[in-house]
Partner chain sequence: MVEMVSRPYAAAFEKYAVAHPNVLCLSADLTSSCEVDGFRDRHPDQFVSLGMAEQNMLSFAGGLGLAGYRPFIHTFGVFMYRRPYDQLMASIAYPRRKVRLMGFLPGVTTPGGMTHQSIEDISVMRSIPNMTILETGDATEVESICEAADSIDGPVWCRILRGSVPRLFDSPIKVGEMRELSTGDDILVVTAGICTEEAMRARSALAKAGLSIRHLHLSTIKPFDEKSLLDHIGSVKHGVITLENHVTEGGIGSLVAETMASAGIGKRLIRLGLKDTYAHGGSRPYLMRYYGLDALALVKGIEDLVGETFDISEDDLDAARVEDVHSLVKAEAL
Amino acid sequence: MRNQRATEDVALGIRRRVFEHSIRNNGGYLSQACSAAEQLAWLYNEELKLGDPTLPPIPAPFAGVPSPTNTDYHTGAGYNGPAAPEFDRLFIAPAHYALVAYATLIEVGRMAPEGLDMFNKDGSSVEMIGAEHSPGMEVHNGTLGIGLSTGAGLAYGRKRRGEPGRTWVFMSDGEVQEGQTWEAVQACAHHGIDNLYAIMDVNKQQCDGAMASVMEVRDIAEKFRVFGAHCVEIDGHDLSAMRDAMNETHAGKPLIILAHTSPYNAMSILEERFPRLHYVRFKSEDERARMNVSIAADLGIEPIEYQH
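In the form predicted on its own, the chain whose sequence appeared above, alone:
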């Protein structure tokens, strides 16, 4: 399944959907759409080799936890197509990017727009913090730094079986504050797991504010290299740079792309909230109205109509 739209248009569509949803629901993960739209658009619209979705366009309600008697249980990975040897697999490591991930699935035709209306509703599989049953998700990675380990384990198994499909991990830079991320890189280097690819949204933000104010992580590119990865730094809003990064040779090493981004790219008024950008809930109707007008102008659309 390959979308014929320009990737730039997909990225713009992602931001518009997240913006519309946030205005109508009095808040949302706006800054993640600002920083990550190009990365997810590039992955889904160009880079990933995926089969057609195996789940219905409108997500089914939460079907319960897995058990021998629960025949209705499924993961959300079906929106990325079947887990066949020739296809790529994708793990969304920061589960709080779920709103942006769902918007991406809609923009590339893998989920129906109606699915976003189910976001964070009781009984819905379209979780606010993506879980293993949520669209596009295969496991629950949280923001605990386990995403790269999950990807590394699968990639190692696929490499040993001789499967041609790659394993991808979409990450956020807050994960480098967790030790398991570095253990995963070392394991990949030790075992020669070079069919693992990761792109990290380096927006220098996390849930408690700016990264540097919570835990200074210093030069993460150099640290990735020392721990055994092939690491490339790019402008995370530059699609050409992403394409070029994929031409880097990395035999015996995982490829880690550090995509440096702005948490208020294309929504400039969000800079007013810096560094508290993790989840933007409007403080007043006046702020909501001002952001509606300002962001709509940035995105080239009319302000969103909503109920006060």
Given for the second form:
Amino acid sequence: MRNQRATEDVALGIRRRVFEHSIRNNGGYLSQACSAAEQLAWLYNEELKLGDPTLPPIPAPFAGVPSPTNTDYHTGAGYNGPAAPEFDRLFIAPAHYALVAYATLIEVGRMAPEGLDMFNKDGSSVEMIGAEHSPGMEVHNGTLGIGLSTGAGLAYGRKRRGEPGRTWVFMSDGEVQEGQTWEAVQACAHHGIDNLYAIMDVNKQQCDGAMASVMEVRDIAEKFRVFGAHCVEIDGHDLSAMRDAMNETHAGKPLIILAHTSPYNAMSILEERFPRLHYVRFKSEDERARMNVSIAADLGIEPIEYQH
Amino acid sequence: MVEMVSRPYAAAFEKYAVAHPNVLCLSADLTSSCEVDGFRDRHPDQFVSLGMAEQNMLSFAGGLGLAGYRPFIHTFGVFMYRRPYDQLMASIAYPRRKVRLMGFLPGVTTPGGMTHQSIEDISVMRSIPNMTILETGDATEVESICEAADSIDGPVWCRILRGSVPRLFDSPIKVGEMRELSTGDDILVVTAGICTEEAMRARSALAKAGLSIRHLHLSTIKPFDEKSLLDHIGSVKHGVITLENHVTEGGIGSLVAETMASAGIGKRLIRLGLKDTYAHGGSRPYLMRYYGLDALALVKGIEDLVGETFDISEDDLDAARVEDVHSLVKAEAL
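Could you output the structure for the form predicted in complex with its partner chain, given that the previous block was the form predicted on its own?
Let us now look at the entire complex, which starts with that chain.
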């Protein structure tokens, strides 16, 4: 499942799937595919050490929430393989990236393409905001800012047990507005949690629009450093920069990679919608048609056929 | 005179944790206030200091649970659910992590005032799916709370008494079982936590007044044994009175009310506790008197229930414990 295709192809495939889904459903998390496709492609196709999936390629329907009586309950982590000591774990901290994460699972052969057809359908486990039971998810992260703390706790516990597997957190830059993110970093530094890794999609976007207009967060890298993380900044669309980032030594500190990205990378027409890119719903059939033609051309495919 | 036990939690936690290596002691800068400072000093490898950062601490504990550990979080109860409620829900309660939330200073057991007094925690915890709620009412229950809490397959909220704690019972907490402290047939008194001692103080005076009291002490609040309660209610003539170190909305008074209403019980219920009010800072006896949580308040409530006055005064009640607000153990008393 790893390195069977070029990571560039995986990233392109992620964008194509998210695009196709969004055109057909008259909207979606398109911008997150623009900014994050390389990061998730790189994680799944190259960097993460994962076992084979333990859950069926076509996701089972929603089977209930955790409760004392739901004895068959399991999370969606099985799409990332078993939780064995030697394997890595990944949390998608901004669960709003779920559509992109599901597309990634399909591109690397961990989920069947039919899985995406279940996205946001009633009774499906392939939920719009990735839930614990959604494919590839292991914890709930829909409330932003809790992912890094959970990762820190898991990493601390695994280090304590001597497990070689790493704990990875895919993050979004909006999460640095939450105080909990900084509480997590200071705890990692205090306890020397260096088996924790994060890659953050710094696309400077949040729900209300450009982060600078909503709440200026200043120099994130410098803040991470003074709070006690080892932080490296890269071009988030440059795969070789991601590979190089892993050469950083970070003894006693978590490694946090800030991946600076464009929210309309590879879908240039989306710039028209800047700065409201968090969820792109087409404003008219005309816009939908124009974007279909333009983005399809950017992605090197024919426009998507859809029902009007 | 009742036996007073000094710092029962300290020794009990240490004994339990040392025997269970997957138990981790988490603390948020209130280590000595939660009586785990000795444990920290003697077992530093099993102690995780997480500082004054409760939001991270709760999610971190969820991560430790995912790694197979059973974190015991130690801080004042109020700091463990008000600010980090979102984290409690998403990182601990929903995924049923085996996190043991050891909430110190329940209700008015602190002179710290509104910011330190967890007066609505039971109400909050009762409404959280997957949560178990235990409350300690004496030294024996404090001594047995670690084992009881750690037997729960999921998260558990515990109200812990600290410092000098009376010994009222001679058997450990049995999760799911209520204690039947007296077996009268006029009135059913239901109490939990420190209010149980108050009800016991009133017992002899009420007996002298000719009242036959059936008294239940609850140490397991959720899940709740409704059938046993209904059996006891069926055994008394007049009605039921609850007394709790908590607001009357959502606590054991509400629990009893819901149980009675669901079963169609047509008896009166009087709920005593904090009446839709915050408390303020002061000694425990003062606060219990001021807010009507003590033995005298129970007597007044029973008078209301039966429509008689018994002319019982403070002098008729068994001696109240005398406590210094500022003890040598903890000068700040917080």
